[in-house]
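One chain follows as structure tokens, the form predicted on its own.
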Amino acid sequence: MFSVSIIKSEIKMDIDDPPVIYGLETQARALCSVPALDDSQQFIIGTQGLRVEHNQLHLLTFDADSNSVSKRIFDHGRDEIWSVSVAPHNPNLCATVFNRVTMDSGTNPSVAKRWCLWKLPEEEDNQTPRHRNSSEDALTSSSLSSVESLQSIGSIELEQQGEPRCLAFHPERAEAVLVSDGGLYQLGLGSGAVRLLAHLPAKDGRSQLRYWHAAWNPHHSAQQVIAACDSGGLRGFDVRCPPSDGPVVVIDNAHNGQARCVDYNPNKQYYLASSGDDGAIRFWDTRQPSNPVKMLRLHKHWACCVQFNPYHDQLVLSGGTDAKVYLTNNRSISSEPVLSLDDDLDDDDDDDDRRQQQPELDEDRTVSVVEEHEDSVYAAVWCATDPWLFASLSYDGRLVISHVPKSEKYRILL
């Protein structure tokens, strides 16, 4: 059984909006933002209970006016969910990667990692209103919220697939890339069926690589995809080229240990960020991949995830197994111009004050640290429809919805 509650931090409302905490009574590590068509602020969580009859997907809608969330819950059977993603072109289409436990001819359980596409059912107008959580509620989700069923769209058997890791939807087309031990599989999702378009093997000469995560390059119609490798490197491919051509981007030893996450800068061509088991966040220019353009050493253990803000690329999120989430401003390598001391300065009495403030405005810095987590943070994501809202999920099933501090927001906008 799951219990769900909302806890609000006691912070003065005239300073910053307090974070909202959504709790589960089971483990979870899968989280993504939902690109809702009506601009609502939504996130989806996949649970990973090891000894439960029903793992679930929780679709959460954040209400900025009341600083609270409402939920819909979908049954995922006994499958332990490792990854969840939602299609930008269709918010009702999602994909999960999960462990499926089956019994063999005897009594011994067998575990196999699988992936599947699902359709989230439309919310009917006459449906019982979703329960709105408040700080005083601690409720049993199965008794007070109807658990809905997912409609399986299916998956396909892929040659040399190995264990799937995640599925990255194309930002514009009805396509996706499945990341697995066997490489990258470009899939077509049109006409209600899944079909294989191309297979990019996970090989480096004679060596066999294992891919862990992938991201599409949003520039130039998103024709390139880059993957993080267990060897610590990064490999980028152009899907217009034959797989035999090999990678077009090669960054060896991007991290000491496994590279766990990679993300492209949405506003600046050729720039991307990666995170890995060495705890570092590194920023790269793919035209000069021999050395990173910048490195952050914030996390004390694995850096599990990194993501650019979809609108203001100087803002970057990262989460790690040190139970910390860092929000940093990296203006020096962003698409935002760095102002010189002589820009827009008039010959008046305020010049000296403005000159003193200018270096502080341009300096790269840590904006805030989310410290409400008590366990490893495996996912931290920006809201797809609100550039000032983000969420993070720790393995103990705690989701924290946070805001960019108002001082930073005004500093960027004004």
Given for the second form:
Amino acid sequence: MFSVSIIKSEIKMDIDDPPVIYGLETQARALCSVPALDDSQQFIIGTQGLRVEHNQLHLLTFDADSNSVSKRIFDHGRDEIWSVSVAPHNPNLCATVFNRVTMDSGTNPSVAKRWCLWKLPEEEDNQTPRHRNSSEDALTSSSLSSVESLQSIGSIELEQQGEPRCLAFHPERAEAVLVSDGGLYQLGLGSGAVRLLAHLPAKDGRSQLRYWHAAWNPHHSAQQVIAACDSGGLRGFDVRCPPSDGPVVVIDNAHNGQARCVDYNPNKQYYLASSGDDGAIRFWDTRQPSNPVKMLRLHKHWACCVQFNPYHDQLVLSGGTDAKVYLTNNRSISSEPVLSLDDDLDDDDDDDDRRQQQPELDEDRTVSVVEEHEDSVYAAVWCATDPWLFASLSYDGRLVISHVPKSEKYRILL
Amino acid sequence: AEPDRSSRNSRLRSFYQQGQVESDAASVGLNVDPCDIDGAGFDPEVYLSKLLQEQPLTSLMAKEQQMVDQIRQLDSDMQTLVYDNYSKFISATDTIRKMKSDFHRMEQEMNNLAESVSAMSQQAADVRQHVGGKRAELKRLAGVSALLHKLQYLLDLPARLTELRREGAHQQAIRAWQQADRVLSRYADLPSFRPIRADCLAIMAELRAQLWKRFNEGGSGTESGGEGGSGGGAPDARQLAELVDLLGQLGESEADLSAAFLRQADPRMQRLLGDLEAQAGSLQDDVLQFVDQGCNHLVSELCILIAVFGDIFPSPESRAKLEAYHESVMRSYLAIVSKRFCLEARESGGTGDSLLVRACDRFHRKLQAMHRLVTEGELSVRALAVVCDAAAERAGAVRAQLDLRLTAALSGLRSQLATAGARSVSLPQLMAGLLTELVDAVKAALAGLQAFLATDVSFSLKPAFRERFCVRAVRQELLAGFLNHQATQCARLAQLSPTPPPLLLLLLSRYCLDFRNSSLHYLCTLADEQFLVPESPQAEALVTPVSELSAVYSDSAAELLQAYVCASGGTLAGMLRKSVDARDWLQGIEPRSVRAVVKRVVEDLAGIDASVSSLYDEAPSGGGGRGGGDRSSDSSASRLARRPLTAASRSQWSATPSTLGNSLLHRLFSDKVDLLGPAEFGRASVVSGVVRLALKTLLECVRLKTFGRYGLQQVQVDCHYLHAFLWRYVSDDSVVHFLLEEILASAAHRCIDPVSMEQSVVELIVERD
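Would you mind generating the form predicted in complex with the partner chain now that we have the form predicted on its own?
Next comes the full complex, this chain leading.
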């Protein structure tokens, strides 16, 4: 009890760390959190420069002590990166979806979207000191002298592939789902080779769907994958069923316009969140797909991404083309139990104090807004290893690494 | 205390005898005035000489005269006294003489008496001599005779009891038995008494049974008497009281008797209740008839029962039992009535009000009358509660009708908008129609419910009823509830996922605003007046304040407007998105014209502008940046005209893509533009919201594509066209400026071969379109 009050006074004295800003010279859309084995806080971002000679993947390691970022850079050639993802089971395995421009006969250029799996080279210890980028000189990225090269694991040509959008790694197995115009392709990644396991064509009866994003259901050893469609609907598939069975979850008109992103609640079965062009974040219970469990209308334009905090699922991160990143607490629909009365009865000293906070505690609310972006935010992710850290990337190449406000953190922990 | 003092004085005097003489003398010498004519020490000489010396002649003469008169007076007084004494003396001597003669006669009578007494003593001595030793024998015989007498009585008792029972002289029979029983029970072990006692017991049991039977008949007799009216029960009551008395003497406890009495009455009550209950479930019978039946049969009988019971069993315990019974019957009755009323309130149409009110009134009156009979319990309060419930239920039913009306009106409006198309209907007219319809509906509903407050209705003035019905049911749940429901219902449309037609949203937004401004206050005041809602803090605590409702309406209006902006902006955005997605921007020919979809967007925007301006006037509340006079007179047709090229400041904008660096610089030095802020209640703000949304979407779509040289040039042309036509619809030109520039910059950035078109050519193409 005593310790509680001490911490409380600390909260008041403690000021939140300022967000760390890291700048790219080119535009960027691709951002992914790296589940580093040593629990360091890493993010990977890819540049999107159409006419740039060297597109890059930047692997950034956040140092909480100095509140700064160190980086490793990997060369991605001329191909502009549209999406990047890192395998949860292997932080060195990453996949990118990129645009490759080819000039045939000089005048008629053609552009093709492709995807590839890469192996990030192991860090060579003490070879060169890591480049440190403190928040002050954030906008400049360093010379290309220390650029490392990626090792391609490979990619396979798929039938009716169309434009690939992104690759969603399986949370446990060496598998992935490639999201593309042609549908969902379940890929096996084991034993050093990529092979097609199943193809779930993007058909809805007769009409053709286009998938934009997909997420694995982390529950029940992850046998389901759900995809967001450009028609605004969501389609969930069970990979154990033959593709001809069609979707097991159908949520039509989840969004007015295109559905852009979907994410499963990591702690609460059947719950998922989706975002879309109507700017809304909707929370769904897949057992009752007719109505959303909850809706948030925060973004004034497209809501491009939404993600549950991997540990505290009441915290939801969302980014949109209105250049805003919202961190919301949706306690009412989270796996977090409602505070029992007994908790209150225990303390005597700060009983009143608590009771005053009580209604506030239970309410769903917007915890914080990242205002540092000036252009559309296409990606915002939680750090895979630190529940209180998240990063967001705007189109102008600005990465902002922010903390969950300490007051919120202690409220959840205490 | 007085004798004490005198004796003490005398003792003191005897003790101080010696000194007293001296002190007396001294006091005499001091106090005796020789001139006091009435005093003891009067000295005529001194007095005379004093008079002679002091008084003048005239007063001397007067004094002499006065003295002469006084002396004469004294003389006559003395004479009178002497005569009086003399006459008393004479009468005393007469009395003594008379007494002497009376004594003579008394002496004679005393002698006679003495003789008689001596004769009597003589006779007594004779008798004693005769009777002698037979005295004991006589005493025994007398005892035996008395005993035989009693035995005879006992032996006759069964026959006597039978006789009495047959004659109906229950009272005597019981008294006889009670007397005999004492003896019989004392000698119950003697064999000869046993059969007698058994006979008697049997007879008495029969008697008891007979009495019970009559008692039970009497109980039912009250019912049959009850049909004729309350007067018919009275004689029965007296008989019943007698029976109860008799049975009480036979050792039945009052508790048993009262319980039996109630048990006796119960089946009929239950039957009546059952009848009522059966009726309560349906609307077949008139509710008035229902109340009449309940009142005339059940309540009347209950009244009679209570009256009779009260007469027969006056003890407090019985009273408690009666109350419990009465309570149980009334509880069922009230429940049934409440059920019937509520059914009536729910099911009957608009015509049911007066009937229901009359039924309630009759019911309330009857139970109030009954309340006077049964003072304990809160019958009147509970009857009022039933009436309140019925009235509140009615208000609830009216509310439900209003809700249905609203739903119907909204869906009607929706279909009207869907079938008629955007241009052919007059939105203000539709809105006014909706406003009138719903306000009238509310007014009609309130007017209908006023029947409950008619002055001739017995409960209309009860404070509890006022509080429950007027304040809570009508003012709060009906009116405030409906108004709130209406606002939230409208706002709910804004949140539907497949959005309803945008025009509906626009119209309802204006409707909410107008409702707030004109009707909200009016309806609340009207209800306050019609239903006499008091301005007390208690009433205010129960009622949602108008300001709160007003805020709800404002919020709804804003939300609907925002939804409209999103919906119509979304429609335009969808068109743009599809057109961008579908086109192959990489391969393609040099642009010759503006893309059709862009023209379509501008046309649609004109339509949107026309719709919005028909409901929202030019001047927005927040004040747009430039509500210039050149625009206010424009009709929507002239708004379609392109930007006049003469306006120098505007033509400076060039459709040449600036580099990303420029855009960054622009961002650095310009304030962060709130691209998609909330729309205000004004034409310009709404339409520019739509424009911004469409352009922002176009920007995002462009960023997802890769362009060839001609693709970029097409975007250039489109942007220039938009720039030329959009300025009219926006409140702040700079935002459109910024967005178009941003689109061009993004397109250039996404272009493999960024060669832009000559500005003059772009203008030429746009000019041609």
